[in-house]
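Only one chain is shown below, in structure tokens, and it's the form predicted on its own.
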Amino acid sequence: MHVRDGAGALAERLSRLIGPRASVARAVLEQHGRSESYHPALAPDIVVFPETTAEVAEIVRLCAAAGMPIVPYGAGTSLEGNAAAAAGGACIDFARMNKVLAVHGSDMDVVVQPGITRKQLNAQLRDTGLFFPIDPGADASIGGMTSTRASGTMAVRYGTMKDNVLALEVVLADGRVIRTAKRARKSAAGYDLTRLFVGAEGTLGVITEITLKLHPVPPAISAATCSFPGLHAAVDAAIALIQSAIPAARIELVDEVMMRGINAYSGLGYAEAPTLFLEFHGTEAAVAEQAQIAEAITTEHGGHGFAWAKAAEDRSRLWHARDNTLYAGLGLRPGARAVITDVCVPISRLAECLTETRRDADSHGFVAPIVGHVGDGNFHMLILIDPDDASELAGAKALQGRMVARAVAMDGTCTGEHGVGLGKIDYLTDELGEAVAVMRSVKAALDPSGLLNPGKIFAGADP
């Protein structure tokens, strides 16, 4: 397929459709085939920014007509490749699309084009005494987090994408406008269409309208944080809070090598060992007595050095630290380019396989900080390397590979939040087996021709 053969026709169609809307301005197309991952930029053709459902149909049926790949894309921070223009085409950027179309207070769902972030959801949302719970670090778009089934910090205590995206409308491949639910909390009508679009990366449909749960804003919060002599102590103790049934909304592991650079990135003096960081939600009662239990048992594991934050400026700067640890991990190697890749085990055998990683990240001489959402199983690893080495990112790339086999092995999965892309194509099958051709199948459905974000998910050719 010559893409690019193609470009110049459709740009004056799309044009003649959204006006200045469409761009093939190189500096435009290369700013959208970049993103926060280590993959090389893969440039769009052209960049479209429409501002309506109809509009993004109507951009889709011309795609379709031309022969054209379609790309979504947010807020373009996604790890994995997500939103690279891998076969080039059309990519379609809802920076335009990002009201707030309705809020229900008394049903707490909200209503919201792709294109808002979670922080400005969030702002839009302050005066209802709602709010949308799900924080994956970056300021992503709704739109980007739900094509990744995205989750976070507090996934531990409200679930990721998949538990809070109640109904979408999606443009199918042909131009068709779906929408997968109604607003109503539970269904039992046909399949879950709604969940088979949330995390499928854009190759499915285009996702432009989102109803999502919101949550009450807890009457009273408090973080800490609490080091430990090693990491399996930390993981033991964070598991025991699991087991107790303490309500935690967040609990983050760091290891020592991440807060050496969280402490010179932000300039704070905590212990250089594998921190705990903890957040409670609830009454002021119910905050007070999770806070005493969490601080005995993680005494009883080797936590010491227990410290909370309970006033609005001290968590914030808490967890400012704890979000910006792509920066404080890439300080630790300065000019260096991060391989960053997540796996996600049963709690169970989460110290075993941290502990390994850790090992073999240092026997192979990376520096590699690790963090974790540790109450889900989930962790990331970012390995730094020097990007103009061939041989760095190589070995880069193997150490993945073994930490994804490890955590296979364990019954654990590929990636907890990244998603498929580009990245960890080579990966689902040896996860997923046959499920992997049921997936197929789905995409060949729905679309015939390949043209949904072309690259992503599946090994070799789309259907």
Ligand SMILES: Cc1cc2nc3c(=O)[nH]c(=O)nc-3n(C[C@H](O)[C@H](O)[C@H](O)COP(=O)(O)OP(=O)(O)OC[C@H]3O[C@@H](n4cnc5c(N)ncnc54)[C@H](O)[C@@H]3O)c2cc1C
Contents of the next structure:
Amino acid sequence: MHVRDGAGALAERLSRLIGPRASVARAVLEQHGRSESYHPALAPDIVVFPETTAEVAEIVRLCAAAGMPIVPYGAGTSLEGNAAAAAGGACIDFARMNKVLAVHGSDMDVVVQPGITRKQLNAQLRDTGLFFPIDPGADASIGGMTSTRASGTMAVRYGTMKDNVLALEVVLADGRVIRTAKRARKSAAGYDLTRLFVGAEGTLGVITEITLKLHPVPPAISAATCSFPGLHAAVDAAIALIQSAIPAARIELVDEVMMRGINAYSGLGYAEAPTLFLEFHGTEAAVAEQAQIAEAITTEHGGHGFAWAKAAEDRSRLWHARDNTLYAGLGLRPGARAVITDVCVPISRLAECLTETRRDADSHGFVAPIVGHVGDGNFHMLILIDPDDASELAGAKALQGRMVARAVAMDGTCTGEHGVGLGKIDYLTDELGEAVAVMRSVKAALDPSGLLNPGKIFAGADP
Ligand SMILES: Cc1cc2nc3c(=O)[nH]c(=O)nc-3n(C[C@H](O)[C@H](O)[C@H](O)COP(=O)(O)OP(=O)(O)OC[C@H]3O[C@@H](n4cnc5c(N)ncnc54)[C@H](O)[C@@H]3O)c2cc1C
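Show the form predicted together with this ligand, please, because up to now only the form predicted on its own has appeared in this conversation.
Starting with the chain above, the whole complex follows.
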């Protein structure tokens, strides 16, 4: 593996700072360059595992002095090459900064270090009667989720990371440490720097502390699946559910191709038809009423085979099947990698966008299962390709390009939740025009040397 000029000297300085918590072992470097998607592995030159904000600030100062790129790293589950070291440099892995720093039960908030994963956080909150609901399927870190503005299955009820982060502590490119806000539920104090760093993919600063909103654990939960004669009917039912003002906690769509994958992967016997996965949270009485209304609405739209899961283990089996759709989808074509798409459109255009996309993929002969957070108008098609066949990759990217153009023409976006990373760079200007130039100005102001996660969000990220 080639070690870039200056990386050896920097590695020595970092080792002096944090000892064995700096690694240049080949396996460690390679592990930090890989992603779950089709993007090529891009390894850093060194990986550091800080334990305090002061250490992070010193690491950033040392890297800045050496002109070395800095790539923050959470759990490495992002899907657009967001944490790949496109220009090498130092990867800051937050695995050892994974503590809950304070739980404020009466205020329903929590202060955490960025490396804690969402499952670790909820395990530690277990006795408080509170939970953190944002669920991207993978056991991602809170720092990574903040930095990709993640959402997932429960956003339809609880919002995305942008709605649930109250304040941040951030190390800037020059090593200064700032706080973006206090813990107050609302504030009109100047520019909203919290929102600026949420979704910045580590390109504007390194997050070292996060204050999150918490929510009461619902006293009753019930989940259900229901299949439909076609995608259109399933989406119409989802829209009707939302318009009925039922506060559904999850409304997830899985198409017939993905249902085939789920059955094979999880050994289940669901109908291989477009299917809604639903969940309701509330009191016993409220959940029972919501379930009754939901069943009536879905039946009206041609839904059948409504199957309820009230017991915790039945619900967990159901959501386990849904959460593993990436691996279930990949199982439809052994050895394949996935080009993972992530468009989001106003919900009134969703059925049209979905059915046109399905037709486009089928007519080009791709195995391409679809899964969607349809309550938000967001869906993913996994375009399965042979990673060694350049023409398949080109065909998949062309299909993705048409899908994004279709979504943007419908007033939607190229990425509802995965971020831009390496994979959506080409689409940003078509979607946002001159606003991208303003983003570049913000980048230039906060990271004038272009050292923070370079190569992401913009082509040639150096300002
Ligand atoms: C099976 C599967 C299902 C998924 N489903 C969803 C889904 O439904 N919804 C969804 O939103 N996502 C989903 N994802 C994607 C992924 O889980 C999210 O993008 C997640 O937010 C990434 O978190 P992470 O800790 O793995 O971050 P990483 O991959 O480690 O990093 C992601 C980005 O955040 C930056 N970063 C990390 N930590 C910091 C920090 N402390 N300071 C500054 N920048 C930082 C990195 O530099 C990088 O740009 C899924 C992934 C998988 C594998």
